[in-house]
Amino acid sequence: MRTLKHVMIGAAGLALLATGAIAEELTIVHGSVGRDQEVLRAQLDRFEAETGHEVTIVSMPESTTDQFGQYRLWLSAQSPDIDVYRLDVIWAPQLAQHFVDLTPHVEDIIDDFVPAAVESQTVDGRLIALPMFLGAPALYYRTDLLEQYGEAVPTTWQEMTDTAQRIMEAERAAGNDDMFGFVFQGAAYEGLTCNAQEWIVSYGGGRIVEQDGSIDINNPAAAEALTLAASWVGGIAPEGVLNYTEEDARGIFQSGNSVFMRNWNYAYALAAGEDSPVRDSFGVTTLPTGGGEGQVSAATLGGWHLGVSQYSEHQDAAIELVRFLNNYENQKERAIVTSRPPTLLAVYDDPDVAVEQEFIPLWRPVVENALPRPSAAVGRNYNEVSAAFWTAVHDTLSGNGTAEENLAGLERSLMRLRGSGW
């Protein structure tokens, strides 16, 4: 069991002694990609200087699926070792019983947050986590290559496919054998659920599970979307894309070896970094549509939020930390350094953010209208639902059955999971 630190040095320690407060040792568990952890550590250092508390980061693997499994082990054991958890946007309904209701602790600030983000973390009237940052994916593209070959930014998935094919073939004919047309998150994990949901919804194929709990994913539009995606593997996308997560895709694109990429906002800051080979030669746009009448771009709602464990022995200090990490200054810093869209509405209007990360103000309507995954509809069954979905999609991408066959199998699996009701 961790011990409390009673003796501090410096101004923070004197302030604690004067008020009779006790310096506490906190632990935050935090998965990260890009510069997330670097920024977090800098913000924690300021928190420690201001409060006298000490905070340790417990790092997690990149895969959200692996993170969720570890979280469930800790929480099921009612472990007091973790005070603050960084939670994926979809986890609130599944883990709600393990977290402190933050509602009475944030009444003075909650109206300043993006309403959709707050709603996503509210379960049975309890605020499970305070929204930290949002995510909505973009189509990244090489501006220099599109200009060189006289190609327009694609607006449909078929246009993207054709443009990627033409540029890839031309680049390889010119001697660039490492060039691919498109990279994305194709491994069998939660990231593939996000990608495939976007493809299917943009083709008018509906949701994995509809908001009312009904199941209609086995349909021709969904099959059309997945059939096109399967054609990418070994074509405009490398065979290895079947094992790609976010950082794998970013590595290929940022090294200059892909025309297009689907990825989250965090990749923007890294691709624009001083050491990036594509720093001045890429842009972003909204994800393509299916191209048919009434078909629209679909971007999965992402984001990570901070919850306080019911089993923490330092809940007051943990709540203080959650509020601190989500204040205006820290959200602004996170937006500028990591290109993570903020959850505080006012940060979108900050002129410094617009200068440093020009796409963030433009991305506000995308984030506010992003497509949620069906975690609310299926509740605690979400993890199993998502696994069934990404398995069916991965099988299709791998050539293990047609889209129609795998969607029929998915439908049967979802029906079994639902039983008499979610």
The other form holds:
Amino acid sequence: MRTLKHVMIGAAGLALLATGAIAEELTIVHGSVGRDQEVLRAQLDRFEAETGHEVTIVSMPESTTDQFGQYRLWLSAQSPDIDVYRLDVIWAPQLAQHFVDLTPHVEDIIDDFVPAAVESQTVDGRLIALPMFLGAPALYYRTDLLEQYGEAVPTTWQEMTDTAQRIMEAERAAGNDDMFGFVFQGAAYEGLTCNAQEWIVSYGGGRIVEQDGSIDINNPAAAEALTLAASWVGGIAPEGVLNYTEEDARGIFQSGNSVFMRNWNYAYALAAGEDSPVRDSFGVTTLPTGGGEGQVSAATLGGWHLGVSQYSEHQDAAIELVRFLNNYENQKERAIVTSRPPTLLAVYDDPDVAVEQEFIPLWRPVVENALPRPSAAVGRNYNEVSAAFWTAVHDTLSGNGTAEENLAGLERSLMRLRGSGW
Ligand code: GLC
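For comparison with the form predicted alone, would you give the structure of this protein in the form predicted in complex with alpha-D-glucopyranose (GLC)?
Let us now look at the entire complex, which starts with that chain.
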């Protein structure tokens, strides 16, 4: 049922109503990390004023894994309550059947978007979501502490470990008991999959499941990476890191209590914010490499994209909203205020963005080379594959079995999940 809403609407909205268009009440579901929702609300206010539609945000918990569980419930119940979903980059192959194919609705703009982002949201030729922003994590470090202790910015995980240990010990000896060396996302959820994929790929240990569907995770390089990571817990990283998501890690780093942090791009704008204790004393660099010959830095590809539910009763207005939130002006605002890498190519070259958010142009090559998770390779099995992976990693970090034992068990689980094919 389409209903006229009984609220004040802007002049543009009134004009629209006069032309016969109908003002709709829309709902967008959206996770809450950093300042994302604050910017979203401001953009929705402008959308409402321009169109006469009204949009309510349904706020989700921070963890992408928790969001996925809730979204699956709504979608399998074919709920019309949500019109627009903000979807994690990895979900398109699993949720495709629940979303409107946006292809015919964005033909005029789609060539302006980062091609790899569009490809990641295309399943069997259907565009499941219009890319909103991307993610490629960084190693955040304290410039003041590295300088004070005469340490260089580390380029390998082992150097990072050693530098973190030395500075942490020196700071504690000087009375700074709260100081840690490194914080990351160690809770048992999708965020740990992202972190651990980076460690393992940078040691040459493969990509959990390769693009051709083969499983090569039970190998010495992967075990070496996980063994080093396990040594961090209760050492350079607090024991509590086993429960940390993105915002927990940022809280410690931004309050000045960690030398290093692995986090996504959104943390940059916040750590550089006016109220941040580290605003003038941090820098970012690419994540470390394994250190061996030919070993590379690996940053997992992240991002969130906007899809229109098949079960929405306001699909035209929902498509209008998805287009609006991804237009140049709104992407530019997001890039500047939240330091989220845009999906419109031209925003990377915008002179205002270069001046007001230096991280965006600086990080463009890292975003372009970011490493997708095996969500395309394993299709509808991705959540199960990722859960098996993060469980094996979390067990290893918790001292519940060695890396070798847990990787052998993981290999068996993945083989079972694959059966005769993904
Ligand atoms: C970020 C990324 C997303 C990833 C999540 C893991 O939100 O954008 O792709 O799945 O972190 O915690």
